[in-house]
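Only one chain is included here, represented as structure tokens and corresponding to the form predicted alone.
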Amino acid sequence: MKIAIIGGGVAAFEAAKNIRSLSDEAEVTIYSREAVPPYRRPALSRMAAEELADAQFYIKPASFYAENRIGLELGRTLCAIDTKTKTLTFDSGVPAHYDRLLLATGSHCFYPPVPGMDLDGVMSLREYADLQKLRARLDAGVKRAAVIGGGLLGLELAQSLLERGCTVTVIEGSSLLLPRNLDEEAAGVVLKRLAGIDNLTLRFGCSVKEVAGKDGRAVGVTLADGTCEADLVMVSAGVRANIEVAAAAGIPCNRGIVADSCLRTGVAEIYAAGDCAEVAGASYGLYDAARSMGSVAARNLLGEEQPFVSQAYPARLSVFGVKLFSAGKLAGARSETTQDAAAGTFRKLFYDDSNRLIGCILVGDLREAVKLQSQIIPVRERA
């Protein structure tokens, strides 16, 4: 049986690895449009400031794929899927055939629909090729940077840019810091820790009107309430699933490629996993979720009926000397807060009306993180 996997992220890797561990007979091939083997995508922001060892960046060395008889076709961009003949068409013009197909095509950065996003100097950091372009910019001496989007990745990127000698302005549309990962109380605690960092400006509740340019190059960002000078504008304003090829092939898509709990799409023998998948109406866009989906997809591609079960996937961040962890639902019937300002620690637990733990936030001291995550009541059990 020929199993084709489209994508080079953690979902694709986990699927291929688990297929091989479960079956000696299946022929499995990963087709990735990137030029490098699967890597830990969250490490890209860190790599902007420092070179990580291959063992820290790549999920497995290149030799792993040959040793485990996993085909690895790099630089292969999927152009079309013929679901009737089970044929894949790539930009190289060389087709491939499959018996079963896993779409793990990932996602791309969302660019706000404002003027100037096509200027030279406006970039995102989503793939290894983006990292190479960013490093070239920084090596050329860029000194003023703006980051549009103050989420986890935006803050990690801001730290790396500061370490490379830039002055950095982070522009966030929400009035709160990390609204998806912190409640208002915790956000206030973390913001105090970030205040006063040299060459870092955090602007909240700001609406971007345009990226200003001169001679085709970005020179700043125009906001509803002012301007920000910048030779480099990094966009970190969320992602959108890569669904275009699937939709053109007649595979049902919504925000993502629509899949059931067993990751089956609306077309026989085709499955979806990772950032591109919309599973039972939910899109995750999380590394840990993609990894879990890849493992589940492997079993189902081999004929099992194992459902993907969502967990309390955590958010982790370590920037500017501040460490935080959050998981689950950050609101409930009641909450408990403990704080030690001198030690720089904050802990908040959220409970439902049956006194069951449904979420947590930790700042500074993360030693309880794994234990608390394991105690959080899964979403499916909260009703």
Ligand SMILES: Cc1cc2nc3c(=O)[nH]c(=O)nc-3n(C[C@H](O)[C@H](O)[C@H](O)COP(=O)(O)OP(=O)(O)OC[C@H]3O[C@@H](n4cnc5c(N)ncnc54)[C@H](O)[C@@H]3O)c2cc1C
Given for the second form:
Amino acid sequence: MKIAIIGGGVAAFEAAKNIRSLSDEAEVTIYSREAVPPYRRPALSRMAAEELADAQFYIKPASFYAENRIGLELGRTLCAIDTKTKTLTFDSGVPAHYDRLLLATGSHCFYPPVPGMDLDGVMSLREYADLQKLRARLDAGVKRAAVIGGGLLGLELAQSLLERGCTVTVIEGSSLLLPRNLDEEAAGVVLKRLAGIDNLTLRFGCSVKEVAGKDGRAVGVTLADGTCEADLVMVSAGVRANIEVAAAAGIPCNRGIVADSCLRTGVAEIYAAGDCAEVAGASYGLYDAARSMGSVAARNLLGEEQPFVSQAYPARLSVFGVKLFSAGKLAGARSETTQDAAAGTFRKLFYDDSNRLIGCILVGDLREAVKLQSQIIPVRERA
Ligand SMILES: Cc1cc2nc3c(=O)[nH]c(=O)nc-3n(C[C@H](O)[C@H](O)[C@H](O)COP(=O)(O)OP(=O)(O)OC[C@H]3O[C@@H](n4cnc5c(N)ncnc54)[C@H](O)[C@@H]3O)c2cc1C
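Now show me the form predicted together with the named molecule, since the one above was the form predicted alone.
Complete assembly follows, chain above in first position.
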């Protein structure tokens, strides 16, 4: 049986690895439009400032694929799927046949629909090729940067840009810091720790009107209430699933490629996993969820019937000397806060009306993170 996997991310890698460990016979090939083997995508933000060893960056060395008889076709962009003849068309013009297909095409950065997003100097960081472009800009001496989007990724990126010698303005539409990962009280605590960092300006509750340009190059960002000068504008304002090729092939798509709990799409023999998939109505956009879907997809591609079970995926961040962890639901019938301002620690636990732990936020001291995460009541068990 020929299994084709589209995408060079963690979902694709996990699927291929698990297929090989479960079946000696299946022929499995990863087709990725990227020029490099699957790597730990979250490391891209750090890589803007520092070189990581290959062992830290790549999920496995290149030799792993040959040793495990996993075909790895790099620089191959899937352009079309003929679901009747089970034929894949790539930009190279060389087609491929599949018996079963896994779409693990991930997502792309969303660019807010305002003027100037096409100017030279406006970019995002999603793939290895983006990292190379960003590094080239920084090597060329860019010094004033704006980051549109103050989420986890935006803050990580801001730190790397500061370390590369830029002055950085982070522009966030929400009036709160990290609204998906912190509640108001915790956001206030973290914000105090981030205030006063040299060359870093955080602007909240700001809407971007346009990226201003001169001679085709970005020179700043115009906000509803002012401007900020920038030769480099990094867009980190959320992601959208890569669904275009699937949709054009008639595979039902919504925000993502629609899949049931066993990751089956609406077309026989075609599965979806990771950021590109909308599983039982939910999209995740998280590394651990994509990894877990990849291994579940492997079993289903081989004919088993194993559902993907979602968990309370935590958020972790370590920027500007502040470590934070949050998991579960960040509001409840009751909460309990302890903090030590001198030590820079904060801990907030959220309980439901039966006094069961449903979420937590830790700042500064994360030693309890794993224990608390394991105690959080899964969503399906909540009343
Ligand atoms: C800078 C950065 C930091 C992040 N930090 C975190 C974090 O701290 N925690 C966390 O949980 N998540 C984080 N994420 C998100 C996480 O990386 C993703 O959720 C995860 O990588 C999704 O894995 P995936 O395999 O579904 O897709 P992806 O990793 O996006 O891989 C998709 C692959 O498909 C390829 N592809 C797309 N279309 C085609 C096509 N037509 N033909 C061939 N190949 C194609 C792409 O080139 C890519 O290689 C971060 C993401 C980024 C970019």
